[in-house]
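Form predicted on its own, single chain, as structure tokens, below.
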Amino acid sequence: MRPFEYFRPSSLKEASELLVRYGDGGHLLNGGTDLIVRMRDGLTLPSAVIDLKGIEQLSRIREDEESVYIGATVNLNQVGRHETIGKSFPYLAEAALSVGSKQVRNRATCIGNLCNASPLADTATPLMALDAVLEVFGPEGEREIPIRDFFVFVRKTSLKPGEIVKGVRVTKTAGQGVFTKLARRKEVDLSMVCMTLLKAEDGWRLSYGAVAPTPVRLPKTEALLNQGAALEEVLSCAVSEVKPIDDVRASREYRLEMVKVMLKRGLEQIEKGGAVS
């Protein structure tokens, strides 16, 4: 690895100022499971690593009557095993526990999974279906970014220079939801396709990962589901709303077929009383 400066700020203001000072050379460290690998492989060459784990407020899961808030340094095992998340959003808990191995999840964070902006981020699909909101701190103060506006392209988000995601907030939503992940191995593998299907009080919500440059919601397919359209029409629409590619994990054609298979199975599971929130 190339030599770099290491900082462990105790406040968001200090962390943000360091990000601004080092510009493109400054990289945040939440869990480090992605950053350290990229540094080892020479894909990321930071001049400064800014460790957020010293900022106490980022390490908590908070809840009230209406919502649950997951801080930036909360790891994926904490998300997956949290009692309220397991009851209110079982499909989010399942997505969190599907990432990597137990050891990796003890380090990797939900916010890191989102900020990497990978098309196949497993926790992104349930959070998109839940219309989650990211809370952000930066040089201009605090703001909120709806998750639908957060992902811009592969490894690119709508964060501005110096901005840090403090956490993500999800509103408690009654309904039934299903998370499905297809990978080459049963465990400890990246998604070929992942999906969250949610039947909420206000209608159907559907999101996919690994089928476009970013995780995506499928609004046209959702509309057809809400209208009670025929299954074949719904499945055809879902395929038309995604743009998968060929890569080492799967072909474009296989992913398109799995979009239909996963949606059909998700609908059947919810009809039979699948994961209930």
The other form holds:
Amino acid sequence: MRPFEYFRPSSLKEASELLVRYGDGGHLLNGGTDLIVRMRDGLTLPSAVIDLKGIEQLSRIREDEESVYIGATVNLNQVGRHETIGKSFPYLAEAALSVGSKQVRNRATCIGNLCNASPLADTATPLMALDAVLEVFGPEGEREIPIRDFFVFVRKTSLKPGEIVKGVRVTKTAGQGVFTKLARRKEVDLSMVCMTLLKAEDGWRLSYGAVAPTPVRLPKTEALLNQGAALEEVLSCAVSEVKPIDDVRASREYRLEMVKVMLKRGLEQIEKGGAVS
Amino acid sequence: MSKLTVSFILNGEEVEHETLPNRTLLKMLREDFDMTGAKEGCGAGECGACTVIMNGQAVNACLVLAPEAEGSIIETIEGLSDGTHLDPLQQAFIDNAALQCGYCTPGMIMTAKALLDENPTPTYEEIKEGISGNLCRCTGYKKIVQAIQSVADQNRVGHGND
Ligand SMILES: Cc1cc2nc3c(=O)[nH]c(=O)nc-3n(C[C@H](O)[C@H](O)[C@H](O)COP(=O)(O)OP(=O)(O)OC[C@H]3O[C@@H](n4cnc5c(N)ncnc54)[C@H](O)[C@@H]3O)c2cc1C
Ligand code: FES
Ligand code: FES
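Go ahead and give the structure of the form predicted together with the partner chain, now that the form predicted on its own is out.
Below is the entire complex, every chain and molecule, led by the chain shown above.
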């Protein structure tokens, strides 16, 4: 690993100032399961590593009557085993527990999963379906970013220099949802395609991962589902709304086929009343 | 780049140690503390050979930076036996011949230890799932699961069959 300075600030302000001071060389360290692997492979060469885990206020899950808020440094096992998340958003809990191994999830965070902005980030599709909101701290103060506006491209988010995600907020929504992850192995493998299908009070919500440069919502397909269109029409619309590529894990053709299969099965499951996949 | 002092508890002993930040906890344990039980298999979180217990949770030591150890409690395979008596898991691995080359064993045992600390009486399925972050190239896993199962069974008897 190339040399760098390590910082463990205890406030967001301090962390943000360090980020600004080091510019492109400053990298936030959360669970490190993406960043440390990239540093080891020489893909990211930080001049400063700014560890967020010393900032107390980021380490908790909070909830009130309307919403649940996951702090930036909360790990994926904590998300997956949280009582309210398990009850209100079982598909989010399931997505969290589908990442890596137990050891990886004891370090990896949900916010790191989002900020890493991989097209296959497993916790992204449930949060997209839930219209989650990211709470952000930056040099110019605080702001909120709806998750739809957060992912810009592969590994690129709409965060500005010096900005840090404090946490992600989801509104408690009545409804049934299904998370499906298709991978080559049952454990410790990345998604070839992942999907969240949610039947909320105000209609259907559908999102996919690993079929475009960012995780995506499929608004046209959602509209067809809301109109009660025929299954064939719904499925071909879904395929028209994604742009998968060939890569080491799967071909474009296979992914397109799986987009249909996963949606069809998801619809069947929700019809049967199964809230969890 | 400046050296940092990290203070943490390693196998029950308080340590204060100087290290450069650009290395992993795994490297620091192996090179500075001569604790070579935890192994580097993949160095990227995939194999579990480097598993240690940090604040009660199994983690891949290859994905933790040395300075992140500050203020933590670290347990490694070296701390399991008291020098005379083996931990029940260590004994069970011997009794069940749950190893061949042994490369995966320290990580496997630490993962199993974290699992049993959390749930002393896991089912067969829970054990299989619990060790799914640890790869073994030799044994085919069967005997490893059996070994852990045998300790779970002892615990079950101890807990009055709950
Ligand atoms: C063996 C293995 C298996 C894996 N399997 C999966 C899988 O199945 N599915 C999956 O989706 N991923 C998987 N991953 C990838 C990774 O574990 C996840 O993406 C994880 O959630 C990242 O979180 P982290 O806290 O470790 O992020 P880090 O590595 O700490 O950070 C990731 C990126 O986000 C930035 N960042 C972190 N926190 C913030 C913040 N608060 N504000 C702004 N930027 C921030 C960092 O600077 C960095 O660029 C796997 C990784 C490994 C090593
Ligand atoms: S060496 Fe750490 S998981 Fe393989
Ligand atoms: S005993 Fe050889 S890798 Fe497991």
